[in-house]
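The chain below stands alone and is given as structure tokens, in the form predicted on its own.
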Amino acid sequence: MAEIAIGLHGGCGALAHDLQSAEDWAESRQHMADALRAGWHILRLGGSALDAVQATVVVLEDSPHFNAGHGAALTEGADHELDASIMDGATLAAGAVCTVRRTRNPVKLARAVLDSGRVVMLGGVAADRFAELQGLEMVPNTWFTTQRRIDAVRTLKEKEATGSFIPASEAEKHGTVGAVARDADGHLAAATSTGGFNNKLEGRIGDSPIIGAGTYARDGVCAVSCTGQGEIFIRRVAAYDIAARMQYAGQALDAAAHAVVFETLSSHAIGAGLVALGAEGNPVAPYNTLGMYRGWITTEGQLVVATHKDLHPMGPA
């Protein structure tokens, strides 16, 4: 019997520590930590890694302090188009969805897509209908909109007019979430849900929910959560790159994600983090920007989170 473990990350490039009171730190926090227990009740009574990742990105998505689900960010249009994958070790079975606009929780659509084993992708209305057809909860696409989410608009938008765009903080632009499991029976699962960046284009689409790109995993080798700049993660397809070099080339878990934060995706200038989970032994989550949320429980059942380097032990699971 393997040993389980689960990991998550909430959006590389968080804020400065004076940029947001000390009650919204203690809450994102919480909300990740609820997030992982969520997807560690389901470890410890025998269930999959897949509905293990399912369960605690669907935590995140409900809350506004990330972006994804509830408290996405907005398109240059002022609503919201939301991505999402999951994707399965076991089999390399895989769901995907983008610009989605209706559906309340993406990774279970996503989920949804997965379990019909008829299409990897679906995206747009028709994702939408999907969602209604499988009895998933349905919101108005204003339902996802928070003040935070308005107020970075509008600030990029002020930076745009002036000129001083490229410079906004990683945070300002974009954020994901995204959560890695390995089960009982040593099977490894990920998932990603996002917002895509603020005041994207509308119709953009990011590496969130293309396979191998922000999301993979495979048993034996690893599961893999991407966040930053989207655009550069597809070109370099970063989460199929932890598996490869692991795989061909022997590296391990953590040579190969340091390798592919620090090097591959560094080399591009942008913001870069994930989190990844092996075949044994615990989560890694490398970022190169100011801070990241992450968080993971240990092999040994030890809760811990983190916005910037100090970690925060929260006990056991």
Contents of the next structure:
Number of protein chains: 2
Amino acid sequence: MAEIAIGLHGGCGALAHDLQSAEDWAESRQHMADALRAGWHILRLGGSALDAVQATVVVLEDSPHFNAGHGAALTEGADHELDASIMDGATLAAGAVCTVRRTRNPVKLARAVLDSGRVVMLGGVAADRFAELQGLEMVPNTWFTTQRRIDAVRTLKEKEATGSFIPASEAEKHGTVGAVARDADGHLAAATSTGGFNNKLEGRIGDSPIIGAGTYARDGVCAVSCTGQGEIFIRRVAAYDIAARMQYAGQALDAAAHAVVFETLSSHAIGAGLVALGAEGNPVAPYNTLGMYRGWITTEGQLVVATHKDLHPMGPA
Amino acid sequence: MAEIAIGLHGGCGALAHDLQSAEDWAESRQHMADALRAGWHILRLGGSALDAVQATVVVLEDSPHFNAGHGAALTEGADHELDASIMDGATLAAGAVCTVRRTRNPVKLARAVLDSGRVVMLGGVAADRFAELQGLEMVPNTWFTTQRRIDAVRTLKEKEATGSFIPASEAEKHGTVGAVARDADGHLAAATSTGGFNNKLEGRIGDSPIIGAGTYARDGVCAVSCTGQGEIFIRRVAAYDIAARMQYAGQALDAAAHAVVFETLSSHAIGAGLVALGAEGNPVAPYNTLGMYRGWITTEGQLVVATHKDLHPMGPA
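Give me the form predicted together with a further copy of the same chain now, not the form predicted on its own.
In what comes next, the whole complex appears, and the chain from above leads the way.
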């Protein structure tokens, strides 16, 4: 059996330690551990990388600590529009959805789009209708709302009203989630899900549902899920650029991921991060912000999560 | 003054010669010539490649001969949902819109999104609302409808009803338009616009509004606009793959474009084509279908268009 591996991110731009309670930090770490175990369990039973990344992202979508699903950012219209995508490195099949408003788990909808084989990307009202036809769980838009996001938007709007041009912190803006996995057959997969950023323009689509920008997977090369200011990731075709550097320039995964985060994306003065696995399941998780929610299970089966510089070992997977 | 250049496509998968009247063929060639001249005129006056590709695409959107704007394909709901994008190779700024229903010229809306600097991609009802706020011309959805598309969808549905599984011809499915240009300052730009394909699922988003898939431009490398079955172009990150092959593997434009069309995309057994310019304005327009609407103005100022193998010189630009 080849070595299985899984990694996740819960968004770059974590808050400073003192801006959140110790309980909240501990719970967000626990939810990342739960998410990794959900995917790992599938991989251990011989399941696919595709199923594993979906299971991991579903846990993060359901957690209020991350900006995807329940806990998603609010648009300027004070509601939620969610984007997600998933890609199978074995077949290069992909599914993506954008500006979804009623589907509880957008990553499940992205997967249903992939499985349908009819299209790769579906948007808006029609995407929610497709979810309903597929029997996915539908929720009112308010299901995604948490008090934390309401408070954050209020703070943003108060700053605007007083003419204060203090930019929103990275943490207020970001928090996308994503996962990458390698299964026992050596196949890779990646998935990403997000609520975008607080006070975003309605109809705005970021990089998370864009194959090649926010998500990419190809067997024998890499699996990548990105987080940060999506507009720049789209313009730089960030996720695929890592694969292209590896395929065409012979760069190693860590060198390619480092170059994309610290040279390409950082040159635009944005917050940026990603989690990626190489063909053999080696994880990397570079970021240029104060912190990035992230975690992985080592090939020895040890679970590690982190929000800032220090790693938190969480014991055996 | 550096050499200016412009090229366009009006979609791969042109009909067999005998399936359309000589007058229709002549008119579609004339509209391509008009479109090229609209962009060329801007370039000759020292205007930007970005303005030139927009002007060229607007002419093609307004022509009933192409599957973009007026003349766009019909969804399964018998209306129109339009996708477009535009990219500035000088700054890597980009604008993209998807599933637009009321904006007469989606490429103008993509440009307005680019110019706004707020986001890169806008979708659905919100995108049309943004167009309205920008003062763009709005039209009823029926403005996009032509008798040819109604007839094509009826034929498709009749085939389905009789259990006939004859696949739609490439021409029934495709017809996306796009343009690439190089201006006197050496800057590159690309733009793409489409109605998708007849009887498409509502909410379906193809590669045309995806930066890196259907459209890409980067100064010193290339400008690319694609046409064909968009799902595969998304999964293969087709437009950016050409740039990546050039930047990282040192391939020449014609080799890179040839590999992407005849190896990567053709391996999926789909119709595929593109128009691209290299850094010096040299055009390429590979396609794997019976024909592809295409045209360019040579650096000597001679205008050439084509729908099938033979080139039609149209005299000086």
